[in-house]
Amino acid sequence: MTLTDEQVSTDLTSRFRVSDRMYPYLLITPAMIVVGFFALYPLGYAVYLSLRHADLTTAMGIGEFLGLENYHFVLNDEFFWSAVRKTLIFSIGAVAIELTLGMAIALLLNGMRFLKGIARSLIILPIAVSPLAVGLIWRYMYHADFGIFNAIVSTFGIPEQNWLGDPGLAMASIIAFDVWQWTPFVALIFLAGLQSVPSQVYEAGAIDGASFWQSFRYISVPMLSRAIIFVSLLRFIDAVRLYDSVFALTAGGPGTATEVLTFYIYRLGLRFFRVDLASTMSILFLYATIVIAGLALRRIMIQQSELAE
């Protein structure tokens, strides 16, 4: 019996057809594989250093099984805990700084008549540019002998400063570049917040004689109280993982005023070679940022569930 093209078409077809249950699954495949080779081996590999021996330096390079040793000692690393509150200072420190600005901005924005949309772009610009380009900019405005910020302050008869290289003032000085690139993310964030809300709920405020501060309080807060919580998850993930700006501004210094934890364990990774005390560290640190980032979103969801119900 011989069969026509149509059948052997058909025949073909149905002998290769992709279930409807395993189509998403093929689907997705490509991109799971992406991340395994570049998200999960790494951590895979990193969890695998951290309970063994591993100093580059030597000509064993990866020795022997150590266990929960190198945590142990990562734990009780004065130099660890000093570089985990460097982080937590500037973290805190400009993801505060940020939200207020950004509700101030965002304030301003939403009441505007005109041209919002172009001051919307122009204060997203910051945001386009590399931290670690615009950090080398504004190391030359921090310089001691020809910045442009002690030529500002030398105008009001306050005294030079030596920004980048006085203790006291190199974090202050990486908070400000902070918060002077990452204000305008917030304050888009919370702008769209403030448009999202009823314009009919202010009017009835006004009308029962409610100032710009409590309708500010008591309308504005709690309708964006997710949005304020999101964006102050996002912003503190980003901030502990500050590397660009202190790479490009301090390189940790002076000494190790601003040696935050992310660039302390590059230092021990990729300058001592100490792969192992490195991929310890990059593991808590990753612990750490989970549960916060748990925490936060577990928040998000009872608030979801409340107006929901």
Given for the second form:
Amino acid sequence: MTLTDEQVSTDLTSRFRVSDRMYPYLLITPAMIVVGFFALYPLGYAVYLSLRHADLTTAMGIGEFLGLENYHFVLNDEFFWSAVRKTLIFSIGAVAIELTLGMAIALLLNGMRFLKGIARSLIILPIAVSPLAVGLIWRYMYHADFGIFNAIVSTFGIPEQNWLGDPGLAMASIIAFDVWQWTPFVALIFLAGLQSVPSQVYEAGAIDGASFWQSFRYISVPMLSRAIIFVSLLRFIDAVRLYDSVFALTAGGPGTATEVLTFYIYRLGLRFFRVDLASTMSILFLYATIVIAGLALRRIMIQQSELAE
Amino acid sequence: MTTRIGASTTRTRVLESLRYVAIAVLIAIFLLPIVWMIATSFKQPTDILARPPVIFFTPTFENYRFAFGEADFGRFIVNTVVVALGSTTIVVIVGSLAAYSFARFNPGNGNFMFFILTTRMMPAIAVIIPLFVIFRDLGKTSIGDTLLLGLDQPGALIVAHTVFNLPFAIWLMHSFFQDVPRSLEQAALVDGSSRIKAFFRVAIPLASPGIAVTAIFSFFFSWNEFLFANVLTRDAAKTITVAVSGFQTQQGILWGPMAAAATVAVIPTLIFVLVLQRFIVRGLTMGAIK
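What I would like now is the form predicted in complex with the partner chain, since the data block earlier showed the form predicted on its own; can you produce it?
Time for the whole complex; same chain goes first.
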């Protein structure tokens, strides 16, 4: 083995140089193995299943290679598209309400002169609770006969509703639960953003005669743009994956009124054991999530490079 | 002029008190389900099925007695703690090594970190069926059986939670390690300590508050997790969220015991938020605010 001049000149440290270069990789190896094996291998397996006929209820189990036939089937399955539509209705509805309400709450909290800490502590409590456990409590609260929501609305003269049993209302009821749980998170992030805006900026605006709305529109919103994009992205990615709240509140019903994509995949794969079709949908779902998240990430990067200029 | 100032302060005062009224209403709305859950857990069946709902009632411990007696909820708490502690231990060890490396050396120019973070966006449902099959087959091998990696065994759930926790934990600890001044470690290296010693004796102690927060986040992720637990466990390794959903029986939902179990499942997380709020706010808002 011949050494170059450069290597010879650093001969004393060369043994350490190599391990210096390897050291960072050595540290990340366990994490890469865990994520690689238990995240990538299952994904690869899902791709494999999506290309075959696989019905675990039959003796054959995982069967013949079908090429893209499952994809062709799923993309022409009206229940699949209906589940996609419900997922989007839920996600867009919930995230839009959470962003609006969250901003309003953040503005309310930010202007508080006393008791701000306590108010914030109490408002963020829903973030921590198990969506499944509290979702089941909401199911009780939504109950048409002895639920507290009907008692509340009837004191305001509104007729009692079958919140979870009415196909036209069930999705809105799930959205309301999600809004209850996640608006505090959105408010918390916007509040942190508002607090990081130097007060001089608002004072300068006030001297120039800016109204509340103007200082919100032209100071707060631009200063919070990073937080707004971040929280929309994070909430949207979480919202399309919702499962626990649907399980707790409606189990997809009444009929299929709230059968969102995750629930349809679950039912197909783990109730009817058509793991081929369930895997195909999972892959399409994952692909869509990555594309949406990737586009959003690119927007953030473009925006940041514009800010840097 | 004086009247204008007087009028505007009155107006400000009215607006200010409206702000507090609005906040009070919001707090009431956000707390109602939690308060209602706790109240229901102490109600007798007749009060639970009362129409209209009753606000004042004679409390009973019967629901808790049933949940911990017939329904054996204590066993599922133990299962959950085992899984949460197991997964958190692995996440903290594996995650802190990786987070430190990303914070100090940025291997692969951020590509590895980006790869790990993207798995955070992966829908759990996309891997749940393959994982179900993998663990079913692992449980039939002797190694898998020894490591309790089969279906309805804690090992399988620990692995599943670890994979889904790791990206967030690395992301969180990465920022805490970045706050540790490089110069302190360099000083240790100059004094002749090895790199691994510098990591354990300098970086780890200085980042320990952040590591503790990450551990708590990780613990409560496992504590609240439902989808994996529901698919990968049946009875022996069942966790609390699955057990709470188990109060939906053929005869209908046992609202009282379910509320009692849900209260037990929720109270630790509420305490965690109240006590460690400062850190949680930091953990949650990181990335949103520079």
